[in-house]
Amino acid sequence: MTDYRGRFAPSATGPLHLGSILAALLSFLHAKHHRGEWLIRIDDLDQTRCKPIYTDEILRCLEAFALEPDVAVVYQQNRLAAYQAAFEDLMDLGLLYSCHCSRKSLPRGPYPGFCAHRLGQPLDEQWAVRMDTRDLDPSVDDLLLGAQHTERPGDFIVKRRDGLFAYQLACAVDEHLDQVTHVIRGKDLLESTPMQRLIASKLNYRRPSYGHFPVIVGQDGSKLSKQAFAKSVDWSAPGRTYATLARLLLLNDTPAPEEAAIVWREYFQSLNHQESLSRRASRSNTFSI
């Protein structure tokens, strides 16, 4: 097993936006700073929302930005059997229970445990399935942010009512299958770390190290996201996008926006040899455009 393997895992629900490129770039640079491998994993588990056209566009976009993986691209849709096996292992450990709560019936915040009394009972998989979190540790020793303490999530869903495996379960299994040692991602996913770490611990997986950096927010203060219809990057002119990221990172003496993507990538890598740009980025609260 390699000493360092990082990854970028975009969802195939739309084209990449500025925040996506920042996430891909920082995870790539962190891997190269540590002389490690970097892979791309396509989150295409939800076939109602994920489209092959988006997968193709994402991969072509990353190639245009000179962000090329060291191993073959992997796809979540090919791993249903692995997710099912992990689900059954958690079930055999007595950690799962069926939840009959509707989303409308729940208050905001952590799940209050209305159905926790079903723990130990046979699962009724026509309902969502939750995981017991009494052993969850909400603290995170973050590679970039230092010691963090997250809010306890309550018992979280590992399998949705529609039968799809939930993000926390799939991601924990993916990191294991891909032998990921380091996860560098946006701070908006910090709350997911204790949940994924709990699943890994219960399944006796090696747990990755995690680092989180600030996300890019728009003028209204909300995070750029596909769900909020963030503007897709123009991957016919990647230098312009890289120039925008360089301004957000307060970098000087940069290449011109017209320069090729490989020139920009080598520039970022030259700076990264001196100091991890992921760590530098983590000193900000957010990046505003």
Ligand code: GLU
Contents of the next structure:
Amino acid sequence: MTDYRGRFAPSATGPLHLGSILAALLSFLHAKHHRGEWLIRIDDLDQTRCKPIYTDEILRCLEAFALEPDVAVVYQQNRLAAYQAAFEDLMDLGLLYSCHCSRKSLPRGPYPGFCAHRLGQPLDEQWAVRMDTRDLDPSVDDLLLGAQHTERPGDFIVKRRDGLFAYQLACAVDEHLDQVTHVIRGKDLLESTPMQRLIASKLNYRRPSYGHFPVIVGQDGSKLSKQAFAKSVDWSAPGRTYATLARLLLLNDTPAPEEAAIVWREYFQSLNHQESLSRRASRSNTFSI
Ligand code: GLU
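Starting from the form predicted alone shown above, please give the structure in the form predicted in complex with this ligand.
Following is the full complex, with the preceding chain placed first.
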């Protein structure tokens, strides 16, 4: 076993679609290629949007695709105390402030820092809490895409007004608790990486390496997502789905569905330093279906 631990972290807000299976598969194969471990984390923090029925369906789907984790499945719901502790540590470091801005009062784009003068003041329970980003480094040395530069996010929310810990905070704490060394996920999450890395470095966590791959877009050019009701994958025919994914990644010959899973494994085993995947990843912004 090398020093490698990867993960797939679906939100339990709906069944998996083609894009989520690609994320699961690429993170799984990247881990296996490096003789590492791979785990599944269910992002179920937001109980208004996440449902146990989706969690069950996601886990059964991954099983049908033979994407088996090496350790027990992890649930964000069980980690509220750890998020609270990390939040308090950030507070003690003087990096958080209450934000009284309503969404409507804010311009589009990065947060302009209207409430940044509250830094250092006691936090107010009834407001969202933001983190100071003066030390944020917007560049990402991406394993798949090479050097990337992201737009500065502005001070971002770590605790929402409704009291829920935000994804950026929870995710940074999770990678630490799960000892994740490699995060392989869609390029739509590239902008999140500098924020999660900032939290990790402030809390003295070991920071994972990141690799982002192009996301799949539908015919109208928009990303497949659960919110956009992307079709859930048909798990009665995993081979067919694997063949579709192989076509999207432009593997030379699209294999017959029953061979597809084997081709995938071989494909990754034969990769030298993910060169081939990075070439494909950097050539295309998106995979379209
Ligand atoms: N659960 C989030 C999502 O599905 C986060 C994924 C991640 O960090 O890989 O978009």
